[in-house]
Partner chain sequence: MTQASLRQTVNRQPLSRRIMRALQRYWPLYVMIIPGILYFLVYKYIPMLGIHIAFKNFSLKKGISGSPWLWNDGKEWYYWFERFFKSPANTQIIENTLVISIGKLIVQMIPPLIFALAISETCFKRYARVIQTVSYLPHFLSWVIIFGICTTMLGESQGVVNNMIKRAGGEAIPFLSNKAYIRGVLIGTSLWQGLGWSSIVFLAAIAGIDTSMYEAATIDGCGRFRKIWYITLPNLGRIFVVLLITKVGRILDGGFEQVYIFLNDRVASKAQIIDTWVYTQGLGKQQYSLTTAVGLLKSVLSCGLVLGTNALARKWDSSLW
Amino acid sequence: MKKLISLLLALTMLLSLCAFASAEEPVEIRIAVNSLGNGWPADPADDFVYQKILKDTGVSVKFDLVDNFYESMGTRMDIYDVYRIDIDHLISWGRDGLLLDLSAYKDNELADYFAWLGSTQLNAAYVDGTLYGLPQLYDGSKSQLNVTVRQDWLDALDLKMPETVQDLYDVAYAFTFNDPDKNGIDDTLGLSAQKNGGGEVYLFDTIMGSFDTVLGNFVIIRDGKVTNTLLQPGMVAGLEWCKKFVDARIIDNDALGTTGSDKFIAGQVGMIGVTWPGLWKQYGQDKIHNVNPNAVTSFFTTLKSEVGAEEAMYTGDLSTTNTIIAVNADISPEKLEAFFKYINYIIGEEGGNLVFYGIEGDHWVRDENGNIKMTENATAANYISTYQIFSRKELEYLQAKFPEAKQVFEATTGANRIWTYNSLVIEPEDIYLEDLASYARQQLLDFIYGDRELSQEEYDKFIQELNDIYQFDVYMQAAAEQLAAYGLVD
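Hey, can I get that sequence as one chain, in the form predicted alone?
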């Protein structure tokens, strides 16, 4: 009997050891990022996305927030397996041999990813013909800009939604001087804008779009040739219209330095160039109606072209938001396989729904038509955007998250843009692009505000200054050569 018990114990221990040996340890992938989602959990035990991915794939995905990202990565690159970086560093790190060439995996391990990616601009992921990065999905819906308008003010003054620059001027003038809120006080203004940190001047971009240009140094392609918004034939005529708005005192000059959203919400401004979320999500509409319960908002995207070009809404960069996912050249085969497993999981239906919306039944449910509907607990999943390393199919996401704003985000997504290519262009040495852009912006504003004579001759002098002082012509030659190397022009 004792021999039988001993045999059973030995067998039990053997089975336990076999079971332990067969259980795979999670493979950890460390991804270096320079920002994390709002409300990021300090403990992975509280991160339901991390736990679900670990359970479903056996991959432990750790996002590491790196302060002073590019400055400190020089001595820390070996710590991480994957990096979320910009195109400039993709190029420099790729050429330095620090990143893995992913070309060999494109047709097999990454085949589903590239099928999911669709027609996204891929040029930015290549360095000298080598695939060193994986771009984010770009479905045309990133640059969601519009002009939001007080429709009740239009109705009160028997005005129509602007369709041309002249219409925009007339409405802005009436909103400023014809008491659209009917309070008998001279306290309203026609046009404001959301401040933008990317160099554009939203306050005037609504006008300049009608002249097929933007106020600033933006590389564009026209008629198969590389050119710049500063060199567009309609620039001076567009500047003259901007000056007309300023001289008539119907535009919010404060919007060059601060956002005009607060003034719109307060009922002080009747039109504002803005990205749609701040005013069209429910909380934005609530803010407006808390101040003005009878306010009615509407919007438009583009004005008719004054130069025979396509109607265009502001500007958008074609290079997938300048964000690339790259892999450490020295990553182990085991970790690389785990990373591919993570990629294929988050682009699939179950994993995609997880990283876009959260846990089914908790943060979202299916409605009677099978569509995703967010629950009252949806805000608990706000932090999960970091897991969306390749972005998302925006229209599907917005429909689920913000159905109240469907009309405006569908319209802004479908509007034509002035596509720019700055992030694909690496400036030559000794050219300080920030200084060039800053000088150009200030001179353009000087033309508009009367601090510099506005004429074609004087504008031509300004372009010559850019060439002489900032080597603008050298920069544009480099842009032409680099975009030709990408195959975007002949």
Given for the second form:
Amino acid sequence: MKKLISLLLALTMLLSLCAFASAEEPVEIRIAVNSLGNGWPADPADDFVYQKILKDTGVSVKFDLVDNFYESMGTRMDIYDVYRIDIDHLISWGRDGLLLDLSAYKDNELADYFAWLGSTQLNAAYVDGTLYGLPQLYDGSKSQLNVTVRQDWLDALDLKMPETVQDLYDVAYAFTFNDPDKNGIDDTLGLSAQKNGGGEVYLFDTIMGSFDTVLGNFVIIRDGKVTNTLLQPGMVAGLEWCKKFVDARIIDNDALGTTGSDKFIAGQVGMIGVTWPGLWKQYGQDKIHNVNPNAVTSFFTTLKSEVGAEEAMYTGDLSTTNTIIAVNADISPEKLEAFFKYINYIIGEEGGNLVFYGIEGDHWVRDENGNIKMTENATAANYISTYQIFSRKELEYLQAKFPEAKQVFEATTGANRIWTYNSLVIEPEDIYLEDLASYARQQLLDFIYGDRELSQEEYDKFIQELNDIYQFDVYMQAAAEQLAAYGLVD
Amino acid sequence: MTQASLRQTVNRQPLSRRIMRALQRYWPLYVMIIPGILYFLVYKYIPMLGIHIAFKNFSLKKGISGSPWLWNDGKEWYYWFERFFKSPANTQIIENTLVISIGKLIVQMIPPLIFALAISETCFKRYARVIQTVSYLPHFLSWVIIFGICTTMLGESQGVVNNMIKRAGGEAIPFLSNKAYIRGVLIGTSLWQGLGWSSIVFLAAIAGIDTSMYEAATIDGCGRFRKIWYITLPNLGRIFVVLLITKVGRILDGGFEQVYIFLNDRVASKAQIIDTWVYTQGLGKQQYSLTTAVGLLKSVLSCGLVLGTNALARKWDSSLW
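Since we've got the form predicted alone here, give me the form predicted in complex with its partner chain too.
First the chain shown before, then all remaining chains and molecules of the complex.
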């Protein structure tokens, strides 16, 4: 009898322990990502954001870095609950049944997120009419495209900041041949660019923007109709200008393959088109001044349009091209609920400030106007960008984070852009879109570099080739239909 | 019992017994071979089973075995092969692959041979050893680093070579961003990287040549070049053919890592190879079946090339098998 009682007692204690454990056990969500923020803590105990989220929501959010992300994920998908993926994978995994259809949660658990996100980029997450993902916020300030210029060189040669393509040519010419650094050696060049990761020919986009187009296959909307940058009427005139720059040898051809940033820092190039104003941040400025203490930088965002268009230069994809958050189709209801909790936490004010800036009082404080100001300790929070899975209100964030580059952020956010819609278009199965885009870029460069005769007639022939060989017209037809289905055109 | 009759007795034993005996006798050797066998089994043979997705409509959800065969999915069995060959870019990339590969094959065979001869003929052995060691070093550099060196040396606007050309009054040459030069750059950097390393085999073969032949030739009045021509080169013939056969098997590779790093839109029409195309088309768009089909096609063709080269080599009695 005694034995039985003690056994029962032990069992009760054990059971209560289990009950206690399950009540306190946080729900863990594992998110697979292909990169982590700088200085990512190996141990969650050192991760103050993790701890705070755990404390406030009871959700344990674990980010896992997956090397060779897409190659590895094929065999590892069920380990993770949530994935940060690109639009191509959203389409293929969604069609494959690997991703959860989120449509049912749109007006309930995710209602606040959709209100926070706004409308247009949401379209990017639909595949064949099903909502498979949650896009990032893209509020137009995301890319800080600008041309950074050596103001001291302009002053030395008594030039002013370029406003038109002709000005740009004149300044680049003077920077190349009039010895702007006054060292008596012919060692400078007019215009360079950061190499763009997406394969766009960014070097010439400064010029092409004035002709309301971009070098490459980009779907755009003009006068309420779907069209393509390749079909823009200003294309040939723009290419002629690019050719003029190349023929005059005032442009850095190396920038087609490698970045020209180092040359700008080293004082070898006077103007550089950049996508992210790293040169404007303190460390960028320090680098420039290490080489030349008297260097002064300024910038411009757009040149005057040569074709009377409202948009003047630069591209931005209206839908998010890079990353979308998608959920494993087999996620358990508890985990899904926990994930929604996490989403609603980080789009709220407290959670938002936590994942954007860190802990109040430690990494940031509010100044007398109520604006967020980073403290000296802020670098300890560099890694937390990983937690910003839906990106951020960029302008607000960058101004707080890098006050020294404030003027660039403000100007670039306000700059006119050529909005593109490629990521909303799913190409018909028998079209080789990569080959089409690659061929278009190659031929456009052939026009510029004189490998192909540059005339309207020859350009029309090129478009005909695209239609005949690569089914460009079929692709554009599909684009028109799909964008109309989203309600973006009639 | 004589040695011969003993061997006969042993041979008369059943095979299983003989294997057991061999295992007992040489067990340390057999144990040592296990990791090697496991390696090839796990990394080379088991993955080969996955090749059949070249004939399937592969889906990550359904897995390798669960994905439907193409003919059950309303498609022809050669659908993925056809997709590769129907690509408008395919003639261009096949041409690029072959030209770049054959160029590399030549520079990886002939210059290392000449280099090995030069090293072996050098009188100052210490000097030869230093040169040899220095020549190995590029082999250990990754292509990313070599590309960095190339942009510093060959860049159009600030490259060392172009700066010299410009100072001498010439015009800068766009080595890295001009179609006319890119294949040369790819083949040239491949030569620079592989010269020393590829010469090792030849040096080893030269060291293995019977020195009495050279002594006899000296007595017969042969000079240095005659000795190379009549003794060294004929003795290297066999190793040369063996190397050629193994390298021909990789002729459709073209060197993905190198080409991918050097590739830009300006030169793509002369430098895009099968592997880089597969990467952008296949893995970029998750067409695993397509990439497997192209890989399989490459393997079959390469295998044919190896067999063909070997059959050709047999005519001169220097085949690999």
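Rigid core: the largest C-alpha set superposing within 1.5 Å between the two forms. Keep in mind that what you see is a predicted model, and the values were worked out from it rather than measured. Residue numbers count along the first chain shown, from 1.
Asks: With both forms fitted on the core, give yes or no for whether the Cα of Arg84 moves by 2 angstroms or more between these two forms.
Replies: Passes the 2 Å threshold, so yes.
Asks: Would you say Gly184 moves its Cα by 2 Å or more between these two forms, aligning on the core?
Replies: False for Gly184: its C-alpha shift is below 2 Å.
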